[in-house]
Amino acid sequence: MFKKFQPSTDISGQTPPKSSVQRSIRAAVLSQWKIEPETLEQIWPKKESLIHVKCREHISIYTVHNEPLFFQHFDGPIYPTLRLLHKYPYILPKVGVDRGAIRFLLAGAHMMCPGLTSAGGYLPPPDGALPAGAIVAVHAEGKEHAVAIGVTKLGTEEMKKVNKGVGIEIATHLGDDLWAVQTL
């Protein structure tokens, strides 16, 4: 999603959304992520104004004090940035890929089911299974922090059964152009 993203050419405008829109964004974040209201208050205090940065290809980035916190494509789910996920690693459910998938992941490829179900991969146990369309933090085997954020294309139990095809569609990854942008 953020291949060849250049803030100087790809940003079309920055506006503060109305307070009703900010409330709806706050409610969407609380419903989509595994997050408590107190944690969201630490990330984005109610007194701080959110800035909506409009970008090419219908991508919206939301910033506080010029620091990107969330992004959204069209009216889809709201994703945290990787920098925010590194500060608060518990806000998204975790999946893992094996060592063989790391180079493809860092090149921006979607994660295939075999990379998630192999010996080095990790999917949650059946009692914590994730449905299709869940936003997840993708961790690499042997690494402490998440290396990507994506959305599941299949439920985790279905990934284990099918074991082929795309399991997670990657939205942002370590080293992409959104990672390079620290302030907007």
The other form holds:
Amino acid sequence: MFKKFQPSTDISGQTPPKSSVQRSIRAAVLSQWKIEPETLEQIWPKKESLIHVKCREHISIYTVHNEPLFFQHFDGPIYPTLRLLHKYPYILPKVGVDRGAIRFLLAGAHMMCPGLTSAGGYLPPPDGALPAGAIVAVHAEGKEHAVAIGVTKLGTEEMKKVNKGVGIEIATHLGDDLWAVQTL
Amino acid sequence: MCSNRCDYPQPTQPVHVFYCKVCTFPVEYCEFGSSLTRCKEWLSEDNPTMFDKFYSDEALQTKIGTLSLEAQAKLEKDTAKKEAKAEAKAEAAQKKKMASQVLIKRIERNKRKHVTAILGLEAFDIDLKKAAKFLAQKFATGASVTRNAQGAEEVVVQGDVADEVLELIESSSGVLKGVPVANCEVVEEKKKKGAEGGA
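Having gone through the form predicted alone, I am curious about the other one (the form predicted in complex with the partner chain); can you provide its structure?
Okay, now the whole complex, with that chain kicking things off.
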């Protein structure tokens, strides 16, 4: 999503959304992530106004104090930025990829099933299976912090069965152009 | 990074991630970046304990653990290649930067009135908008960023301030830092007589 993203040319406007819209964003975040209201309050205090940064191709980034916190495509699910995820790693369900896949991920590739199902990878056990379309934090074998954030294309059980093709579509990864943007 | 929020009373503390100053990645990912040697250098100086954690012999051993030797060798080769490429790229960019010119144009608007256009500042990573604001404040005139006929962005300052701008660049004050004076050139642009008559 952020393979080519230049703040100078790709941002079309920054506006604070209405307070009712902010309320609905807050509710959406609380329902979509595994996050307590108190923690969200600390990330994004109620008194601070969220700024909606409109970008090309219907991508919106939300910032507080000029620091990007969430982004969204159309009315889709709300993703945290990778820096936010690093600080609060438990807010998204985790999947792991093996070591061989890291460099492809960092080059912007989507995550293929074999990298998730192999010995170094990690998928949640059957009783905690994720459906298709879930937002996940992609962790890497032997590393502490997440390397990317993506959305599952197949359910995790299905991934184990099919074991071929794209398993997770990566929205943002370490070193992409959103990562390069520290303040907006 | 979280300096402004750490003083709130908080239920869950954010995890402090140690980021590399060179490649901005968390230090454990430096090995996949394009500047591993420089990252290593920086880390060994800045935080030796972290350095030992990631680059000591046993750490390297455990890392290789799950990969076959060939794959590891290939990965290393790739990293080296990537590094060389990034270096070459940075060098080329630097060269280009050093070769690029800053043009300070004094444009005659009327017989006694001038504007000063400054071209090519963006090559030196200067925010044009900020530069315009800075110059406007300095000279107490209007200054703006406009797109000229060639489609390039330039800073236009009201009044004849070409020499003063050059002085500012020489003293490298404020936002105009980092522009080598040798690359600056002051030119004058007079209105053509024919154009004036025609209009």
